[in-house]
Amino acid sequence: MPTDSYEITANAKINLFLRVNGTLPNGYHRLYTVMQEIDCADKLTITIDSSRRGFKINCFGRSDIDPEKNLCKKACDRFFSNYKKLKDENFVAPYTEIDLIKNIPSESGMGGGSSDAAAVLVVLQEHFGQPFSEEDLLRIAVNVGADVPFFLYGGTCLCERVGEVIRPIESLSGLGVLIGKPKAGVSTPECFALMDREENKPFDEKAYTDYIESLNVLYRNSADMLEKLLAKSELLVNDLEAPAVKMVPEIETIKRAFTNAGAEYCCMTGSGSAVFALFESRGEAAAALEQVKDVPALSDCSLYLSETV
């Protein structure tokens, strides 16, 4: 058979907001949260060869990834055992290899090697002919991460317990958005860790779950968007981030210097420790940039401009 080679954009997404609600039976915490696409992305070239074993992962913009323990290499493991298990005992792993250009920040909240793997599992999915159903590639995409799940919808979704149970709500495409990420990454385990030893209060899931209602509406533009998305701004809050601010101080230093631009929401997103700032348009984040690039206490951080998809 011959060689096949496909090219993938994976795009990087923030929490509007981050809800932790106890732990499930599997000792996973149980989660509560609006994840939404934007278009700062990672560029994949996948190339599949039948008549060769083995794995290769070339990364560029990052040298300190183990290609062992990329999640697009888990990817790829998850997808060809449950192709043989669920589709043909008598399969052999094709040889794969990934060239892999980062741009989304690691250790950022963005969930860079989720989206990763997601679009290396878009692209086996359709290489070996749509072989697993929605429910079989969700269940796949869910043991190789917990945000993984997200990615194989993209756009703006609901997600709930580890990531998995997905619903996809009215796009709030089209919004701007710059993204601080400091030096210092968060570790996620220790920041889940550091959270488990605060004393966490229960939040009103009935005041989320009408929040999200009001939200699932056609918008009329995004000052229209923006105003419904932050009229319960009480709400959009991140669980994660005061014990990621304990470790990354940083974090709270973009977030004033991100209201003082003139930002009308900012917030830490996933486990961190980037954080973004929203507004109605691109243009308007590019202005917020240029007031915020030369901040001397930003003289650290990574500044990224985008926009929500």
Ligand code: C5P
Second form
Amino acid sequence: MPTDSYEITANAKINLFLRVNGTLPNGYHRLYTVMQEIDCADKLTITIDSSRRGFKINCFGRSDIDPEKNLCKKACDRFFSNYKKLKDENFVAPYTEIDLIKNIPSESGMGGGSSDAAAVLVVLQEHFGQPFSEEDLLRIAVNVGADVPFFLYGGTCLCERVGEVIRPIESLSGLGVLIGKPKAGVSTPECFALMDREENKPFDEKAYTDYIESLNVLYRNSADMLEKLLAKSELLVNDLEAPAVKMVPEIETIKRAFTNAGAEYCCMTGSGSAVFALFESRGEAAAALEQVKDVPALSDCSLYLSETV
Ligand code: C5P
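Let's see the other form, the form predicted in complex with the ligand, since the form predicted alone is already up.
Time for the whole complex; same chain goes first.
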């Protein structure tokens, strides 16, 4: 019985805030961010056939995805080469075929490609009987992409350095999320490069450490969650937002529309170009969606209703 098939969903994320705290020797930026899983998801069916060789990806819902550049392919390649190195030098990678239904918008900062790649790693880890330790899998994940390690955990996590130092914190699940994605996306490396040309904003590590401790508590309900999250609104910034706005000014337009619709907090996620707003419930986010869906300035944007997981 050489063929196995696995179905898995791959949720998106938002960055509740994102600070850049200098650069690392490899040129990557040292991040300090809270990532939050949301229930906007891609779906993958992964078929592994050990009687054959090769790789194929079939992508549904999007025509602009190059299979060779897709992070699922990179995840397979990295997993198999590490497996060969660590476990069995005679190992030959099996035929792997992935049906990918894309719902998460690309170049949005919502981590779609990274989440798909993490789903592939999770499936391969299961298929091969958990060959890698948590630490080894994290190392493989960050080599696939900076956001991939987070998706091995999901939920609510403080992520540091490139994104591989991860600390799960108390879940902020059940908040309503409204997302607006401008037609234009933002390229992550271009966004970081543009940010590097601006003056660095100071990063008060102690203030953030205290803030994370204030978030890592049991919440009474969603109102309490939002209150604690917004208590330090001066810390809720995304350092990549200003450079992204220079490339895609619609980011500001969406923020204004969401604020006018009653959002207490909205921010760009990751390196953009999607903007999210948080609400106490999915119902409140849906009401805000009703208010903004016919705003002429947003006619080119895609709007999504979601919820924190
Ligand atoms: O690892 P990933 O492919 O997601 O990163 C895309 C690009 O974003 C990198 O090539 C790098 O230019 C930039 N990046 C960075 N610092 C990070 C994460 C990403 O400079 N922590």
